[in-house]
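Next up: just one chain, as structure tokens, the form predicted alone.
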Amino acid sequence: MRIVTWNINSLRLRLPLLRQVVALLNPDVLCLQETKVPDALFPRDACEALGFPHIAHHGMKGYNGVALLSKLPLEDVRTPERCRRTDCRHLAARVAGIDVHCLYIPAGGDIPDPELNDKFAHKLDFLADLTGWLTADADPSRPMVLAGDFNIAPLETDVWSHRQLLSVVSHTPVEVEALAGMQAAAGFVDAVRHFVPPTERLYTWWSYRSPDFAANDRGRRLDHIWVTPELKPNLQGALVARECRGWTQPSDHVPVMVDVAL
């Protein structure tokens, strides 16, 4: 099963690149974050056209929204709330008996301080609120994918620069160590960097405000993959589609894709 998460900032605007990516990528499965539409205006027609018979939606008008359109069935959909709110940032749904997340954590906005920014208070708060679940409430007896826009980008070489980095939103410490937690909730293994190694720079978003992303390659990953131990032995490749951001009106994030064997 090809799994595809990709953030699209805004499905309408970007349907001819979403024909794009399938036809680049051919997936089984796609997890896409920041669709920007609600459910009542959601393209599924056109989703449909593309492959994707089975599709799930979570949207909401200008912001947020995920969606998860699938060749296979669709099973037990779900729309968790996380931080009781209705924000439209988690969609779950079984597909051949892997639980598949997609997931859009909150950015964070600019200050790195949860007394002085709302915005990065609730994205710690989401963080929390998710490894709660994994903890306590979530089934062991599932194997399970998280895919989606976590906004975090954990390792040094997930940056373009981690010294000047250390006090921006999206890799700060606490962030960083929020994260780690969420890992280990359920021992996920980074599907991705499973692949390819730790020490080799990675980046999945590029500002919009650099001039020339691929010569300042001022990047970072912020879109992840992850597996439970259980399917680790099924991985069977990992791609980052970095070729997608020099395309026309592009999103800043790039498509990310992993294979697990069923």
Contents of the next structure:
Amino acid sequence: MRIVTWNINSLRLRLPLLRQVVALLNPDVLCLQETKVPDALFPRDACEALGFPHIAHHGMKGYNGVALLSKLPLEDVRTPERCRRTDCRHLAARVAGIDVHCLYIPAGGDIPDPELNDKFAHKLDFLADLTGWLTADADPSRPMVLAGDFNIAPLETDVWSHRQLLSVVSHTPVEVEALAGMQAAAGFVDAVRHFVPPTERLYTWWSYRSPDFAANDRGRRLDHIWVTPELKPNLQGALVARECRGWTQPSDHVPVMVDVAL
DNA sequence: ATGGTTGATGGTCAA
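Based on the form predicted alone presented above, generate the structure block for the form predicted in complex with the DNA.
Time for the whole complex; same chain goes first.
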């Protein structure tokens, strides 16, 4: 089963690029974040026409929004609530016996201090809430995949400059520690780093505020696919589709892909 | 230290 996660940054604007991503990667399950479309306006017909008869979405007006497009049936679709809010950041379904979670963790604003910045406080609260939920929900008899925009780059090689980003939201020690705690909740395996050694730089996001993303390559690895330990022997490959960042009118994130043997 | 861009929106806010 080929799983792809992509922060599409507006599903309706980038339907033509979604078609290109599907042609390039041929996913069985596609996890989308920042769909920015209310459920009533979700372009279901267009997504079905791309070859995904099984669709779930959880969206709102203007911001956030997550969706699952699948070639395989989606069972037990859930929209777990985080931090007592319904802000459309978590969608889960069982696919081929695997619980697939599509996640959009809050970006956290600019100031890395929860006392001064409500958005950063929300990010830390969201991580703590999700960690507690995963700890309680984890079940060794039920394999799980977490995929999405985690908005955290954990490794030194996940950012263009570890030193210069230590106080930049997405790479601060408090976030990296919180993410490590979340990973420990069920012993999740970072499926992409399973194939790409931590000595190798790897990014999935480049700011729009640079005229040429490839020129200085100031990226960050914010998008992740994790699997529970029992799936580790089933991992068959991984890919970050960097080329998509160079397409016309791109998302600032590129798709991340993992193959899991069923 | 600062500014730079994009998307949804129709004010600005979020990233």
